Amino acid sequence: MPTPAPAKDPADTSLRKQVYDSLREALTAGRFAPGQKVTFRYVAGALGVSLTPVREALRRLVAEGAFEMHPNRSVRVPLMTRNKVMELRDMRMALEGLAAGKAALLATRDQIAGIRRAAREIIAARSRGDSITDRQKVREFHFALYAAAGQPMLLRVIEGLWLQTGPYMNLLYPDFISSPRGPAGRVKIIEALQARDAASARREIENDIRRALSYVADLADEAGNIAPARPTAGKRRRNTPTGTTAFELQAH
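Show the structure of the chain whose sequence appears above, on its own, in the form predicted on its own.
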């Protein structure tokens, strides 16, 4: 009889999941820049773990299209084309609009309060020029809204799309975010949640995504390629890849 495979240590399995989830969160919050190369060793050092869970997490994210595998134990955030951004824009509008509409019908008072708090924290971060916190709070705002829809499968699909567009949030700084339309749109979304107005919530989210990703798509050159983002967050740390900052292992 074949020898059964040894059972995985629950603690080891938990660590692998935490590394994977931390990288997903970093990608969707724009902590990596388009075209950025990241070594396995850097990620292991940033998270304070061995190479094994990092290797497995990065390979999984390569399979999901969030990274491209490169030689010498490194990966790269894929570069985008105008056509790909437009495709992702349309998919996100449809799915996130659906989630926002459902959230407007189901969100609790506490959930709406959390969404409102994230909107205020975006404004505070922008007022002090803190682009790292700004991007993190934008992610929190959107995913608090979509979580309120109560549809975990839909939420997971949306997260998969953000894995690919998250790094391109960097290209919205500083010009795009200076527009007052973003804060005004978030106010309208919160008002729609309070009024149980699904149509308005859906429309405002669709408009927000359309404006942001159309702006990114319009940055493409004549060949349709979109250039990598430049660093936007203060001084570069020693041994830190361009355009990002160290992130922490998250407990999920």
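With the form predicted on its own already on screen, would you show the form predicted in complex with a further copy of the same chain?
Below you will find a single chain and nothing else.
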């Protein structure tokens, strides 16, 4: 039973961790609107826990940049301006390029096989228009690659950057993924791994990230407004749980 989530620490059953995972999952799944205010008591109510674990989970996500806390001490989902996306793009190019280069030098046969399998599953999902598993497998492909670099601290930082870009990667669908060069880049990466060609692996990853994030950046204007859905102009009266975007809770 391969769980899609990294499941980094299966032994941690603390409520704090559960809240953290729930929020993180909801964030990457785009279940929070950019700019939306998130109160401690709302999350606590939605998940049926007290404030204590919610505070710690939310604060950690703030420290990781997944949420941001304003001087008015209110927590919101960050708005992405074009400049911010470009900044994340450059950081990701630098670090994921570094990881890909290391991976090319160190990847075992089994690891390469896993990466190739993820690449195949991306093509399969994409061919049948399943954008959900598409995104999931893209993530799997990348992190299987970076894990092969054998640098856990680097992996953590990269995960943090993905968490920040996560909500906005939905914007790549369905238009961007129709681009012809998508699969070709991954093929080249796998070839680079087999050839132990670090420079090539690095270059291909950098190109991949540059293309995708530049595309996203062009969709974000300076105000942080993004094309799809969410007019958001209208004021919300009370943040009754029905008014805001659903943060579907799993009962406890």
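Positions refer to the first chain, counted from 1. Basically, rigid core = biggest C-alpha set you can superpose within 1.5 Å across the two forms. Keep in mind the model is a prediction, meaning the values are calculated, not measured.
Relative to the superposed core, residue 191 shifts its CA atom by less than 2 Å between these two forms. In this overlay on the rigid core, residue 55 has a C-alpha that sits 2 Å or more away from its partner position between these two forms.
Fitting the two forms on the rigid core leaves the C-alpha of residue 200 displaced by under 2 angstroms between these two forms.
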